[in-house]
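Next up is one chain by itself, shown in structure tokens, the form predicted on its own.
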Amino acid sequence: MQILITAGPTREYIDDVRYLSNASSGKMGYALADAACAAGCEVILISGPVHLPVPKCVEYVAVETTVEMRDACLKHFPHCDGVIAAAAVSDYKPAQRVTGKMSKTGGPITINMIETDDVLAELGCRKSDQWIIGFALEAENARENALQKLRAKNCDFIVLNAPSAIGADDNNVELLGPDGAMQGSWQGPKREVAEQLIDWLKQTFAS
């Protein structure tokens, strides 16, 4: 089995100093990497700027922007059995890029905002006999919020998650379906989860 598995942050740049980014430390996407190597599949590991040591056993690639990153899955997805989104992709992004850097003026500032592309959206358009395995962050209305993320993107299911996950190592997950039924719980190190959501994972797509 080949995965492809997105993880980290990604940075939208105010100009070529500043950027505006997240939280996320990239912890989950990693461990789930190297379980999946771990458990004998082939995986792509496309992350954002982290701070963690790239498992010896992947195809590596290393991006910054959204933009990159949406680049990099559209190449490496259609020779993949399926997709592990656990990037924390940007949301927005300045409109205007301000080439060079920007020097103070004693007020206040005002910056103009975009939407990014989304990129977990297009690969549930884009997908054949591919499976899609999203990750939701929700702190209100968590599960029906999962839901229709799942539902807008066309993923196949939905890993729940709460805001204290971020870059800490360990996690507390649902496993949601279409129909909202749970699939699987697992709490504890995030290697241990990403273990157990790859056992499920191949034991459900199987061939």
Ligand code: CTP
Contents of the next structure:
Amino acid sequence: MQILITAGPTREYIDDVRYLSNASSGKMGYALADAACAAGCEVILISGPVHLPVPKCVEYVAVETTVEMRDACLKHFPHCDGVIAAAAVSDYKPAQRVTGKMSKTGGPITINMIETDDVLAELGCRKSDQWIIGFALEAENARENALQKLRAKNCDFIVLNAPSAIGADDNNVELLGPDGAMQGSWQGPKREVAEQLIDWLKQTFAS
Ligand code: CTP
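Next up, the form predicted in complex with the ligand, please; the one we just looked at was the form predicted on its own.
Then the entire complex follows, led off by the chain already shown.
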């Protein structure tokens, strides 16, 4: 089984030295990549900038911006059986990237922001007989919002987790199907949660 896994944050540049990003550590995505390799899968890991060692077993693609993550995903997805989208993709980016370095103005400034491409939704539009597992990071109405994302992005399943997962060593997740039925719920160190998710995946999509 060949799996595409996205991990880590993306960065959106304001000028050539400043960017907006988020506190994702990449730990969940990297744990999934490592667990998938250990279970005998071939893994392509597309990752934003993180401070983690790259698992030796993966084909690794380093990206920085959401556009780079999108391009890498669209390139590799056709050769994969499915995708697990664990990346914390930036939702907004500055409408324009300033060349060089912006100088201080002596007063407040406003930066116009526009939405980034939704990488997962684009994969959802393009999937053939492939499966797609998204992640949903939800602060409130968690299951309802996660299911909405599953449908909007044409996922087969979605992993629901909470903002406390960002940067943490442990996670507490529920895996939901399109009808809202819970397929599994796991908690503990991210590597153990990853192992259980990959076990489930192999049983569910074994060909
Ligand atoms: N995602 C993506 N591209 C984006 C935003 C999110 O591919 N521009 C993916 C994430 O990798 C994750 C899923 O979509 O698998 C849901 O991400 P999440 O941050 O929970 O939700 P958003 O779609 O960003 O919506 P919101 O921030 O409003 O909750």
